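Read the single chain below, which is given as structure tokens and is the form predicted on its own.
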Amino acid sequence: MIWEFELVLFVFLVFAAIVALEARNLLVSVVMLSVFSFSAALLFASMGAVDVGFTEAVVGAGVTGILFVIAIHKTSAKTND
């Protein structure tokens, strides 16, 4: 649609996949798969494919994440103080 628009998105893509690789703290990851997700849900859906979009948004961006922030939390040291 608009190739600029779609350019941005995807030089964001691309940031938030190197955020989320090169983070020391996995809950930073976690988020910022969550934003690389719901972009890729925007770009998809600035192409015209609202379904893919729509899909991305509610498995990649909210499933997933709440998923993997559960299982961050239940694996994470406790410290006895």
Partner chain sequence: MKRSFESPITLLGARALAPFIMMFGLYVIFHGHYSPGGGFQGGALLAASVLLMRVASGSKTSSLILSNAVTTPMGVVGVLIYFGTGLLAMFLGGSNFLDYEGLPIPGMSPFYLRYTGILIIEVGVGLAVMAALVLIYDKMADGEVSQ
Given for the second form:
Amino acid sequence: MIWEFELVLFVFLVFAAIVALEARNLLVSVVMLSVFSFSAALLFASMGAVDVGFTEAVVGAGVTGILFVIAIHKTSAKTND
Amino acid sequence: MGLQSDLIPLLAVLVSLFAIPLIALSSRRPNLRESWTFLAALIKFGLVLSLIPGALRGETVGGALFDIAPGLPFELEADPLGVFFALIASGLWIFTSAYSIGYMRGNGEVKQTRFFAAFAMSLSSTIGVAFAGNLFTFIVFYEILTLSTYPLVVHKESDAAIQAARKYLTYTLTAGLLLVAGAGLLYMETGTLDFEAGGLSALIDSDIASGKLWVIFILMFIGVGVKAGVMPLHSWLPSAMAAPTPVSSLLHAVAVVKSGVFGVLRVSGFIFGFGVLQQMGADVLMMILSAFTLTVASFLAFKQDNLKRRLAYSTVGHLSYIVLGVSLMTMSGVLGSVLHIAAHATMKITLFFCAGAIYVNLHKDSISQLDGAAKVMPWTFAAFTIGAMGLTGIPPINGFFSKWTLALGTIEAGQWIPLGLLILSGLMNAGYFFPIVARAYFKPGGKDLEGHGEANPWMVVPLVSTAMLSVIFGLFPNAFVHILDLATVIMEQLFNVGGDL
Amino acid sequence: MKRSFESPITLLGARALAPFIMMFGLYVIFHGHYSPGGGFQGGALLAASVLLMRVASGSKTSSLILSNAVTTPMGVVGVLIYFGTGLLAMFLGGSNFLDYEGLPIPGMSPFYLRYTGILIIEVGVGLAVMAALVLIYDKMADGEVSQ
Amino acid sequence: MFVVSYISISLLIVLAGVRFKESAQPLATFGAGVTAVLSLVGWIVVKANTEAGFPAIRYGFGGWAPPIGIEFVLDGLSAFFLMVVNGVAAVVLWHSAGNLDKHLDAHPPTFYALASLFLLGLNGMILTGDLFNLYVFLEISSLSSYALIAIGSRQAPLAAFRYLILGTVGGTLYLIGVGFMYAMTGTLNMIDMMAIIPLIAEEPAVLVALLLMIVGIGVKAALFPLYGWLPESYTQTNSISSALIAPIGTKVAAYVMIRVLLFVFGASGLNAVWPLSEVIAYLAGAGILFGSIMAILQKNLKRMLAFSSVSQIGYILMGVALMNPLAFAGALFHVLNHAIMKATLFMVSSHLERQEESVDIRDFNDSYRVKYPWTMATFTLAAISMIGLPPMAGFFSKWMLALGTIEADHWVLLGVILTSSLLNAVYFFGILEKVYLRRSGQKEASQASMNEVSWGMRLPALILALALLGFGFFNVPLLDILQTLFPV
Amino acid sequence: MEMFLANYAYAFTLLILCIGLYGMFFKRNLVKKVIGLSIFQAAVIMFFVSLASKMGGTVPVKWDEIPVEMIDGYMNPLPHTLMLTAIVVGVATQGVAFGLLVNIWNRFKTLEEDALNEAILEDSRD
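After the form predicted on its own, can we look at the form predicted in complex with the partner chain?
Up next: the whole complex, starting with the chain shown before.
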């Protein structure tokens, strides 16, 4: 529990979330979402929930990311908002 | 009384219910279908007749069958008042069955199977209303009655009929809901909804705030008052004349509207009790409304040219006689009401039968077209004249008798204004009925009457018989079915006195 | 997969990485009952390794690792292992559903029975999770999502 | 003890049944039927137990003691809901056999797998005694219902997607509420939590948790301002899904509402800080009126039924929020009635959709009477019950609810019940008029000939409609028991 | 400072929660909505994890230096296991959402809310 480290992670999380939502290119969004998930996983691990962090890293950053990419390729990567 | 006689009220309700599938199944063979109707009517009447001796002794037959809602049994009990009402309804059903055969075939109506089935259904529920042993059972049958009359009102399927049926449904469904609400309030206050002659003892003993009592009373009075055609709530009745005439005659002169006034009697005499109502001052409200109704309805009847509509307004007026009698809350007044239920039924059904016969035979429904019609349809107009005289209150027809008792009631109660209105309305009755008779008898008929004779015997025989009944009951009130005796027994129960009047 | 992201470098990287991820997944599954991890995480890791190959090399090559047709039965088998163990414990052991001590394996103390029971369950869960994730990917990639 | 295990087995039958690709429909129906029978057995056993004075049946998974392990609880309330849900589901699945060819472009095994999963989730929600586990089952049933809804018209996936977004928010809000409660009480078990709540009921965190949970479940139960997902979903989906989801989906959410509000928090816990039960009651009342009015305005039968669902759910939630045994029994009885009525009505709409390709009310005419005599008779019965006229079952639940409002002195709500009955009459009689009466400009009925659906479809609908009549006449034993279920 | 240390995690969690909600309700693109959903769920998981975390506690894995009886030495493992389930649920939700997305795209060829609404209006006009 190093709270300075957590604070930095939190700020990073917020930043990643906002970018993921505001990016015009959905691929950027997805990458930022993966970043978000990975930071969250780090945060979980640092908070002592090792297995949750572990799962979040595998699932949130890995599998979901891949699924997002596929979905976007199936549809369209551009958006106006 | 044994088990069998306890089941008679239930059987009386079920008979016409059983007839429905038979009617539906034999839709391809009209003769068979109508004989089912006849058979059911006869059996029903027989069952009701068998209850009379007991009722004359003041006994109540039947009882709770099972609980239909928690704490509320499904109760069919034939007490004298119930038997009285059931007697009228089932007795006149026989005549109506015969008449409707003539009318429906003579008029070439469509969907006759639906007509007869719905008719049987509404009779079932009318008898149910009559024999309901508590308010909840009453409501159940009351609502079924509403529903089963709907197809009858809408029978012609013209736009006017649909509008009328909508109006009918709106009025009666709203009324039913208010009745339910009132019953719910009462149930939460007293924990019972049983009918008890002279008023619920639980209600009389309890200390309900008078405001709440008023709310309950108003809800219930509107609930039953709509079907009884009390004035601001009456307007469905003239519209419902869009229905075929057998429907108007039996349901809108006997079954439906009478179940309304029957409900008024039940609510005021068997739920609240006259004592409580007088204490509340509710009798004044009822009196004002009914007195207003009978005067205004008579005025409105003048303006109608359509024969059935005129009869309908006359019905509205006469129903208010009954309500007025109840609101007097004296023995003669209520006795007059009860007798008028029977008297008005036989007379008004005659008049409606006549109107139907004229419509089928001459295709006329306006009074102004009736010039000289009596010459081609002598029997019909003879019956019509008897009915009209009875409603006006001319002896020896039974209408005189009941009106006389009502007038006695007003004197007994010291209510002079209602007495005056009663007399005035009697005169007005004469005023709007006799021109019809005079027109038919004394004006020369037009050319279009040529080639028409008397109506089909299926129609003439019933209408003459009901006219005869009016006369017979006027002369001998205790003939055949002891109408007067029954009414006396009811009075004894309601006012809790023994002996004669 | 109609459009694979084919490039020699990704393919090489994926091929180098996949076995290790898979190995790690197996490790996670089999050590789940006394260290962080377990059936779900392990299954997800296994799925990740398969998906990595799918993305990198296209379905033809990667179906050598795990064929499209196998996924559904595999998921079913996983679920059946899970419920089967639970029911076995319930019916033969006479105790509650999923009560591992009731497992009818002769010659094992209740302590080890619980170990074994959890392990079996974890394997079932791992199989099911891997199959389900790969299945989702396959369905989406084929454009067959018609639910 | 053994009853719960029976029920869990039956869940397994459901799950296993769908895995065999051939004959998915009979298997799914069989599974649901077995579950229905088992829940009936469970109901009887629970009844006997209650009479003998035993507490509810609790079943801990894996032999762990309840505070740590997950447990299933079978008491009177859950037994009742199990019976309703599984019974109706079994009939609906039976009915769906005749409709398969027309309405499922996806292959049947997938559909029935989803349907069974949906039922599994619902059963789990009803049986579980653990707030978190409830969330998991909630999501299982929701996920499968999203997928079920997505099968349908062109707009169906979009409706499902919107439902997914709203539903997930709802579920997640509920989860946050559970998190707060866990932080406050240190347990997730309902029975344990029930014991702790009176001690902490006035803490702001508990209030927050309560609000979150009400909103979360409210979304699923379509409580008035949160009903948004419901009409589109029910309208756009295929007729089998709508007949399956509409009657029981929201009912189970209502069950969760009852369980959480009345059993876990209890009247004192619920109203400790703010009079939340009043708020819910009035929201439900608003929902009743709003749903009825919107239903009158609809042109599409399915959408009309959907809005009518919004209003009927209002009755149930209002009965729950009035907090007295009469209204409670009325609400539970209405759960049963509405499940049956809605199933019947949606079955009828599926018959029409199948034969006429359209459920536009404006297209209804006199010829339907000749073409679909049985279907229309069924419709009439269900409609009369929906309006709440005796002796149909719908009247008695409204009667109990009305008594409940009087007991609680909520005159406005009594008025709402009465008014909405009239509004119901408006939209149902509008249809009946169109079908049974010939009006100018309509097709001649004489030109039409019988075009009824197969008996396999007619019969289930008819049986349900007649069940309404039966429950109407013999409601007292049931209502007596239901009144005793009210937590003191 | 104490106050901040005790509560900043919750504050950030709430912030992220709101960002997620914003994404779900105010973004007009359906994929963005799913991204919002993902963030939203991650925030909830974060909330539970920070509930369980304890100053001075260690990972809930048995460690010989701290005997099991010293409960304060470990964090509460129950929320962690619950969150594993929640993650699974989240993935499943997203899986279904993707399925729906692809389906919507196939039928409407757009994923923008406004365009979809227009298409629906056109449908109902027919």
